[in-house]
Amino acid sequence: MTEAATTLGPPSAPTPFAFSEASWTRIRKLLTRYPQQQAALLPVLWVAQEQVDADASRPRQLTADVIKAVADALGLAPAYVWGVATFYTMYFTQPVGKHLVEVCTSVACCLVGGEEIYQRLCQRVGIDPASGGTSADGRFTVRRAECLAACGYAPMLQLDNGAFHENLTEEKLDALIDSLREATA
C-alpha cells in the first residue's frame, strides 16, 4: 500500500464532549439552587457553551454530543434540551466565528442608524447583509438582534454575548473591527 493510500479516509472525529471536573463542580453548585434539576437547564447550557468556547479543537457550537451531555447531567431528553437551546439566541446552536457580533435593528436603534451600522459591519467583514453569517476567515459571525435593551444608547451592538458597544458611529464601528482583527491576527 502506498503512503498516500494510508492517509486516505474520513478525518478523525473530535473527542466526544464530556464535562470537565471544573464544569462538574459548577454544575453541582448550580443544582443546589433549584428545586428540580430541569430548572437548572439554562445555566448548565451556559457552562457547556463556555467549556466548548474554551476548547479550540471544537467548533463554537452546541453540537449533538454537547446537548446529550447536558441532557444526561440533568436527566432530561436530548430533544427537550435541544428545543430550549434553539429557542434562545444566546446559545450557539449553529457554528459561530471567533467573534459573534449582534447588531440591534429594532425600532429605536434603526431610527438612529442601526441598519446602517449593520450594513457597514457586514461590508467591512465580507458578509452578505441579507442573511448575515460568518466571514470567510472565520473571525466574525454577524447577525441582527431584535432588541438588546439599550434603547437610550442606540445604535448599539453586543459582542460575544457580553460587552455592549453603544452610541455607535461608523468610525467607532471601524475602530472596533480593527481592534478585533489585530487581537486575532
The other form holds:
Amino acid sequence: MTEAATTLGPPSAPTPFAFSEASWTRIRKLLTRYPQQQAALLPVLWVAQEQVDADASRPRQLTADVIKAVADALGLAPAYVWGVATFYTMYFTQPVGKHLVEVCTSVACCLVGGEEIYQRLCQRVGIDPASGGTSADGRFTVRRAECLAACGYAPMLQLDNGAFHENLTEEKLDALIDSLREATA
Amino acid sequence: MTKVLTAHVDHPDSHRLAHYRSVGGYEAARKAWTSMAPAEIIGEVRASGLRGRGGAGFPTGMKWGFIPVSSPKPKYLVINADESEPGTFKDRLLIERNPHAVLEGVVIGARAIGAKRAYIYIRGEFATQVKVLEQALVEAEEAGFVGPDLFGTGEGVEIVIHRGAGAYICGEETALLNSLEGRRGYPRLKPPFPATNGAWDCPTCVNNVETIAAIPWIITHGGAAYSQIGVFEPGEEGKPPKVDSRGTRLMCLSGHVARPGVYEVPLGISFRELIEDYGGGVWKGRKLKAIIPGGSSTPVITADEAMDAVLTYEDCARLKTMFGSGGLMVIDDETCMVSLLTVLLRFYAHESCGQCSPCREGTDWLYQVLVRIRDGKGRPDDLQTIRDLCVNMEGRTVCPLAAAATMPTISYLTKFLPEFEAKVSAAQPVGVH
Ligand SMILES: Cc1cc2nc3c(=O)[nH]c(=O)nc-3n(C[C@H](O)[C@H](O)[C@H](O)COP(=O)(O)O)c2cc1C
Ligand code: SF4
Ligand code: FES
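What would the structure be for the form predicted together with its partner chain, rather than the form predicted alone?
Full assembly next; the chain just shown is listed first.
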C-alpha cells in the first residue's frame, strides 16, 4: 500500500504524459485484437513504457500521469492499472537508472558462476549486492533476475529489458560496463 | 535419426518464410484445411501419442478432444511461450530458429478445435525473440498462410502475439489466461477447466510451443509415423499403456556439462547417452553427482539413479521425479547441495504469486531457513522445520507452484541428507531460542 501511495504521487515530469500519435495508432490496432478492452492492458502498458523510455526529458518510470493515461485509454481505474502493473517485474513501477542490468542468478546460471558475475557487477558500479538498486550517479540499476531461458549459455544478463549477454566472463562483463559508461558519459 | 523440430535450424535463414517453404512448410496446413475434417486432424494427433511438452505431459489429442465441438461462444487456442522454468530454453530456440513451424502448428490446431483466433503468450523478457516471431507472422499473413481466408476455404484464423511482462507464474495456464485478460497473473481454481471456461470464459486450449511445433510434422507424415519414434508398450486388456513416451523431445542441457545446449532426441535413449554422447560428459573431467531431469521443479536424482535410467515419462516416475520441461541440469561432484537448494528456493520465494498463504509464506520461510543453514547458522531442528513446512504447503494451494518448491526440497533432503546434517551440526550456537 505504501509503495503504491508514494509512487502514485504527483507526476514527476513537468508536462503530464500524453500518448503520441504513433502510440495511439498502436493502441487502436491493439484494441481490435481482443474481445474486451481490458485485455489490451499489458500491451498498452508496453506502449506507454516504450514512449516514456524514448523521451529523455522524462524519468524512466511509470509515474502517476502515465498510469492515468493508460487507464483513460482503456476505460479502467488508475488504481486497477497500477495494481496490474506492479504484479509484473518488467514495468518500471520504481525509478530505473540509465541502464537496467539484470543478472540471472537462478540455479543453472549459479552452477557456472552467475552469482560471481552479479557480485562483480554490483561491486564495479557501487551497489549493495544484498539489495541491488541504482548507483549513486543514476547510471546503473542492477537487479537479480530469475531464469531467462539462457541456461545453456550461462552466465548471462539482460540489458534494458532487451538484449541478452551470454556466456559471460569477468572480462566480458568489465568490457560491457566500460562501454555503457562511455555511452552515458 | 528423425528430427521433427530442428531438422533445418542450422540454416542461417531457417526463421524466414522462403526457407521454410523450401522444405515443405505450410503444406501440412494446406492439407489440414483442404482435405481433412477437424475430427480427422485430432485423430492423427491422438494416434501420434504426442504428449504436452510444457511440463505435465498430458496427451495433446485428448486435450483437443475436450474442446466442445459446437459452442455458442467463440473458442480460443492459446500457445504458452512463457518458458520460465529454470533450466529450460527450448521454446526460445524454436521461436528464434523455427518460428514458422510454431505458426503452422497454430493454424492446424485452430482448425482442429474450431478457433477463429489464437493467442501466443510470450514472456516479456523475450524482447528479441518476439521480433523474430512478429516478422514470421507478417510473412505468413502476407503469403496467405495465416488470416481470415486460408487456402480458398473462406475460413481462417487470426494469430495475435501477446507479450507478458515478467512473472514466472504466468506459465501456469490459468494464470496465463488471467494475464491475457489484462489482470494480475493469479492462477484460477480448477474446475472449471480452460477446455470449457478458459479465456473470457470461453472454451480454450492451451498448448506449449514445442507441442504445437510438432503438429505440422505429424500431419505431413501421419500420427503412426510419429508414434514409431520413441517407446510404446501397450498395457494389458483395457489397461493404459505400460510405456507411453513417443516422439522426440528437445532436451536442454545446462550446468556442469561440457557441451550445453538444446538437443532433439528420440524418447527412450538413456540419460547416459544424452549427457555423455550429446553433452560431451561432465565438464572439467569431473564426476557426475546428480541431475535435475526436467527443470528446477522436478526432484533431483543421484548419478547412480540417472545412469541406469532412460528418458521416458515412466522411468522418471519410477525414480519419483518428473520429465517436466526437458530442462536437464548436470551437477558435478564439487557442488554443495545446500547452496544449490538455497538458490533454487529463492526462485520460488520470488515467484509465488502471493494468492495462497501456505505458498506465499511457506516459500519464503523455506528460503530463509535454507539461507540460515547455508550460512552456518542452522538450528538442530531446522531440517524438521523444513519437512513440516513442506507438508503444510503441498496440496493446500490454488496451483502446483507450492508443490514445485516442496517436491524438490524433500528430494535434496532425502538424497543428500548428510550434507544438510553436517551443515546444521557444524553450526555455531546463536543464542537462546
Ligand atoms: C507454476 C507453473 C509454471 C508453468 N510454466 C510453464 C511454461 O513456462 N511453459 C509451458 O508451456 N507450460 C508451463 N506450465 C504448464 C502449463 O500450465 C500447461 O500445462 C501447458 O502449457 C500445457 O501445454 P502442453 O499440454 O502442450 O504441455 C506451467 C505450470 C505450472 C504449474
Ligand atoms: S500456489 Fe503459490 S503461485 Fe500458486 S496460486 Fe497459490 S500463491 Fe500463487
Ligand atoms: S538459470 Fe539463468 S538463464 Fe536459466
